[in-house]
Structure formats: structure tokens, C-alpha cells
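Taking the form predicted on its own, here's one chain by itself in C-alpha cells.
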Amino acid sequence: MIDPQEPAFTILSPTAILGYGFPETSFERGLAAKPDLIAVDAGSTDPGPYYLGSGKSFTDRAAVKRDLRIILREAVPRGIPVAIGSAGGAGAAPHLAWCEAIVHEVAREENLAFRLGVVAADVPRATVLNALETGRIERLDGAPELTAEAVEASTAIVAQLGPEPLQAAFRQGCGVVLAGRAYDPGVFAALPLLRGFDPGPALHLGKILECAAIAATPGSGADCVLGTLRRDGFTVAALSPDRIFTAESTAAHTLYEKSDPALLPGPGGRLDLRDCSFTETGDGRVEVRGSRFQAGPPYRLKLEGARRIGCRTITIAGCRDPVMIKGIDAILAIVRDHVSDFLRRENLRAELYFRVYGKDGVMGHPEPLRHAPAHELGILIEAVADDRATADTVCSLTRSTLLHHGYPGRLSTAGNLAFPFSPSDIPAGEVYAFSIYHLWQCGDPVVLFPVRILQCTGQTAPSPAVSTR
């Protein structure tokens, strides 16, 4: 068991992602434990490349402001440091500026004064091209080799910051640190590492706390968790009476988003969890020991980039005709051929996709039950083209062709599809794809990602920015 007399560092994780919300009663229980840090992850690549490429947040502004108001209003007067990573969702410059503006609003409205450190995670195209030319870019499993064309086409490129730039902000007396795209565990581990705690348990605890109560039972992305770090291990505790941590739930979240169950790579090395133990202490807490960090030069960061590929229009429709359901693959193939002929005649370029829910809409061809009979299908038609007008045209043509296609055995000529919405065709905006998902052998991250420091005075606009290294 971990000796309770050992020096401890306590971290309050309010919510899985800033803007997802949390009960104030849980947060108050966390405050009662007098945490040494409040840390929160504010983003993810899970919603896909659109948000990185477009510069928009996938979280709601009012919800983010609500969470930030509670956190800052309680943390600043108590002198509890606050760390926020992957600001604004995707963590690029527009997202960071969006989240920073909310921080300033809250500071003025709540009359809060603190030193704010802002760390951008953007990487210039020229820097990536130079790294590509000098052999310092490595592809991740499943990713294509990076090309100069992909770099040039990227509308945004960010690096997943490690703990070092956040540590630089804390060294300079920042009470609140706001970072762009960041390695989730590093946001939680930065300050305890600065205080001399072992990186193995610190980063592993960060891995659990990044999603807050999702790792508890029952899990929730909108509830608070308390982590207590000690010399050679840590404990995690839920802050709602409705939840507990179990050995199984804690170990399960340790496996979350990992390609290897025992090794977790990150900036500067990897976590080795082969000797990890998870012990329930009998009070809804779990004690974790045996996490080790293996430093591994060269220092590498994951790069994420997105490029625009066009515009999307969709139609959602339902089918309950057993004859059509039985022959749906052949019917969709005929419709696709008809649309392809039209595109060739009109010299148009577009991509057409069908997703058939109730058959294989989630998994596609790997679906093992794709030939099992269904009593109804949901059909999603998706057209992607360089411009909205073409996407609209292709989606409309596909929808009308499928609606009136005369397949063998059809009994009614009134139409094959049921539409839940009118209008049936829905312009879905611009489409982006990940263009960069690679490792970058970089130099000193503190030099590459300097801290911009502002003094928030509460009643007035923040002081001019100062860049430090």
C-alpha cells in the first residue's frame, strides 16, 4: 500500500472535456480536498478533421464559459493553479484565441486577477517541410508517407505539446496556463513533474484523469474525479456518491486509445505498464502502482494537420420493403452506375457514398452480420464535391434515382424511400481530411513553443503580451 505519510500532490479533474459540464456539488467536494492543481482537457481529434481544418470548436461557447467560470472563480482566490490543454477543441491558433477570449471575459466579469500563460501549438509549414526534407518525420502505423504537397495543402498544423511548455509557464509564476493542442496526460503531469514527482505515476495518473469520471463506474464524461499522486503510485476517487472506481474500470481506461496494452508512447518516451497493479482500497478508490516512464531520445511530438477536400450534401432516408431490402446491394450498385454516367457526361467530379444502417452502416464490409435479414434500413446518401452546387446536384440526382428505381419484384410505383425531413437534401458544409498524422523529431519544445504571458487584472483588459522562452 502507498504510505499516506509520503508527500502527495492532489489533482482535481472537473470534466472529460471543457464544456461537457460537471455537477457543482462534485466540484465542491474536490475543492474540500484542497487540490494542488485543477487540470482539464479541452479538446480531442475524436470529432474528426473538420474542426482543426475549419478553425471552429466542437464545444459550445456558453457551456465552455460556464465550466471556466466555476473553475476560475473558485481556483484563483484559493491560489490553486489551473492547467487547460487542447484549448478550443482542436487546439490550433483560432481555437486557442477563442478559448482565451472566454478566459478574459470570465476574469472581467468575476473580477479575478491572475497571471495567464498562453502556449500556442501551431507549427509553421516551413518547419514541417524542413523536417520532412531532413528525414525527421516518421509515419504512424496506418498513415501514408508524408509529402510536401500534403503539407502545403494543410490549412492548420499543430503538435501535441508535451508537459515542458506548460512547465515553463508555471516556472514564471502563471496561475492559469492555457495551451493549444496538447498530449492529454501531460496537461495533468506538468506541474507535479516540476515539483519532482516520478514521471511514470504522474503521466499514468494524467491518462486516467484526462477523461474525468469516464474511468469510474458508472462512467460519465460530465463529473469530477480526484487523483492523489505519491512517490511510487497514485489513487483515484470519484467525487459523486453515485460512482466508484474499481480495479476493472481503472485498468480499462488505462487501455483506452492504445495500440499496445502495455506501452503508451508520448512526448519524450513511453509509459511502461507491464508491472502495473490496480488495487481496490475498499472505499470506492483504486490504488495504482508500478507505472514506469522510459525516456527515449530523440524527442518526438505527434503532428496533426487537416486539408479542405470540398463540400458535402447528404440525404437521410428509410426503407421497409422486404424486396428492396433483400436486393439493396444490387440496387445501390445500379444507382451508383447511373450517377457515374451522369458525372462523366457533364464533366463533373464528385464522390458518392452510401451508408446502410441496419445492414453494415457502422462497420462496412468487415461487418460479420451484414447478410442477416433486417425489417427496415436507414440509408444515408453522401455526395462530396469541390463546391456546394455540385454536391447538391449529385445528392439530388442520387436521391431521385434511388427513390424511383424500378427493381425486380417492386409492387408499388409511389416511391421506394421514406424521408424524415423536408427538404430531404441537407447541405453539410465543408469537408476536411487529416493530411498530417505523423511523428516529428523536433528540438527543444520550450524554445519551439514559447509562453506568452499576460496579467489579467479583473476589471480591465489584459496587459500587452510578452513572449518568453
Partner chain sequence: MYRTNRPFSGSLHPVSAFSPSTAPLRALARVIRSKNSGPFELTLDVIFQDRGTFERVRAGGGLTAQVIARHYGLDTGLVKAIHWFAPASAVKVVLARTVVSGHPGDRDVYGAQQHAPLLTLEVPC
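Whichever C-alpha set is largest while still superposing within 1.5 Å between the two forms counts as the rigid core. Numbering follows the first chain given and starts at 1. No experiment lies behind these values; they were computed from the predicted model shown. What changes on going to the form predicted in complex with the partner chain:
With the core superposed, G290 shows a C-alpha displacement below 2 Å between the two forms. Core-superposed comparison between the two forms: the Cα of V323 travels 2 Å or more.
Since the structure above is the form predicted on its own, I would like to see how the form predicted in complex with the partner chain looks, so please show that one next.
No partner chains or extra molecules come along with it, only the chain itself.
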């Protein structure tokens, strides 16, 4: 057992992603434990490339503001430092600015004065091109080789920051640190590392806390968790009577969203959990020991980039005709051929995709039950083209061709599709793709990602305190 007299560092994690919400009662229980840090992850690449590429947040502004209001209103007067990583979801400049504006709004409305450190995670295209030319870009398993063309086409490039730039902000007395895209565990570990705690348990605790109560049982993405870091281990505790941590829920979480459950690479090295033990202490808490960090030069950060590839238009329709359902693969193939011929004649370029829900819409070819479709099908038509007009044209032509196609054995000659809406065709916005997901040997992260420091005075607009790193 961990000696309770040992120095400890307590971290309150309010929610899995800023804007997902949390019960104020859980948060108050966390405050009662007098935390040394409140840290929260605000982003992810899970929602796909659109958000990074377009500069938009996948979280809702009102929900983010609600969470930030509670966190800042309680933390600032108590002098509890706050760390926020992957601001605005994807953590590029527009996302960071979006989140920073909300912080300033809350500071004014709640009359809160604090020193704010803002760390951008954007990486200029020229920097990535130079790294590519000098052999400092590494391909991750499963990703294609990076090309100069992909870098030049990227509308946004960010690095998953390690703890070092956030530490620089805390070292300069910032009470609230807001970072762009960041390696989630590093957001939680930055301050305890600065206080001399071992990076193994600190980063492993961060890995669990970044998802808040998702690692408890029953899991929740919208509840608070308290982590207590000690010299060679840590404990995690739920802050709601509805859930507990078990050895298995905690261990199972180390699997989550990772390729290897025991060796987790991150900025500056890797977390080795092969000899980790997870022990229930009998009060709904779990004690974790044996987490090790192996520093491995050269220092590398993960880059994420997105590029625009066109516009999308979709149509959603149902089909309840058993003859059509039986022949759906052949019917869609004929419609596709018809549309391809049209594109060739008109010298247009577009991509056309069908998803057939009730058959294999979720899994496609690997679906083992694709030959036993349901009694009704949902058919999604997706057209992607460089420009909006072409995407609309291709979607419209596909829809009308499928609606009236005379397939063999057809009894229902008035129309093949049930449209739930008028208009049936829906412009679905711009389409982006991940263009970069590579490791970068970056050099000194503190030099590359300087801190911008502002003094939030409460009532008035913030003033730049120091422009430094």
C-alpha cells in the first residue's frame, strides 16, 4: 500500500471532453478534496478530419462555456491551477481562438482575474516540408508516406504537444493554461512533472483522467474523477456515488483507442505498462503501481494535418419492395454505370458511394450477414466532387435514375424509393481528409511552441502581460 504520509498531488478531471458536461455535485466533491490541479481535455481526432480542416469545433459553444464557467469560477478564487488541452476540439489556431474567446467571456462575466497562458500547436507548412526534406518525418504503421504535395495541400497542421510547453506556462506563473492540440496525458502530467513527480505514474494517471469517468464502472463521459499521484503510483476515485473504479475497469481503459495496451508511445518516449498492477483498495478506488516511462530520444511529436478534397451532397431514401431488396446489388451497379457514363460524356469528375442500411451499411464487404437483408433498406447516396454544382448534379442524377430504374421482375412501377424529406437532396458541406498523421523529430518543443501570456483582469479586456516563451 502507498504510504499516506508521502507527498501527493491531486488532480480533478471534470469531464471526458470540455463541453460534454458534468454534475456539479461531483465537481463539488472533487473541490472538497482540495485538488492541486484541475485539468481537462477538450478534443480528439475521432470526429474525423473535417473539424481540423475547416477550423470548426465539434463541441457546442454553449456547452463548452457552461463547463468553463463552473471550472474557472471555482478554481480561480481558490488558486487551483487549470490546464486545458486540445482547445476547440482539433486544437488548431481557429479552435484555440474560439476557446480563448470563451475563456475571456467567462472571466469578464464572473469577474475573475488570472494570468492566462496560451500555447498554439500549429506547425507551419514550411517547417514540415523542411523536416520532410531532412529526413525528420517518420511514417506510422498503416499511414502512407508523407509527400511534399500532401503538406502543401494541408489547410491545417498541428502537433500533439507534450507537457513541456504547458510546463513553461506554469513556470511563468500562469493560473490557467490553454493549449492547442496536445497529447492528452501530458495536459494532466505537466504540472506534477514540474513538481518532480515521476513521469511513469504521472502520464499513466493522465491517460486515465483524460477520459474522466469513462474508465469507471458504470462508465460515463460526463462525470468527474479524482486522481491522487504519489511517488511511485497513483489512485483513481469516482466522485459520484453512482460509480466506482474496479481493477478491471481501470486496466481495461489502458486498452482504449490504443494499438498496443502495454506500450504507449508519446512525446519524448513511451509509457511501459507491462509490469503494472491494478489493486482495489476496497472503497471504490483503485491503486496503480509499476507504470514506467522510458525516455527515448530523439524527441518526436505526432503531426496531424487535413486537406480539403471537395464538396458532398447526399440523399437518404428507404426501400420496402422485396423484389428490389433481393436485387439491390445489381440495381445499384447498373445505376452506378449509368452515372459513370454521364460523367464521362460531360467530362465531369466525381465520386459516388452507396450505403445500404439493413444490409451492409455499417460494415460493407466484411459484413457476414450481407446476404440476409432486412425487410426494408435505408439507402444513402453520397456524391463528392471538387465543386458544389457537380456534387449536386451527380447526387440528383443518381437519385432520379435509382427512383425510376426498371429492374427485372419489378411490380412497383411508380417509383423505387421512399424519400423522408422534400427537398430530397442535402448539401452536406465541405469534405476534408487526413493528409498528415506522422511523427516529427522536432527539436526543442519549448522553443517551437512559445507561450503567449495575458493578464485577465476580470471586468475589462485582457492585456498582454509578457510576450515571451
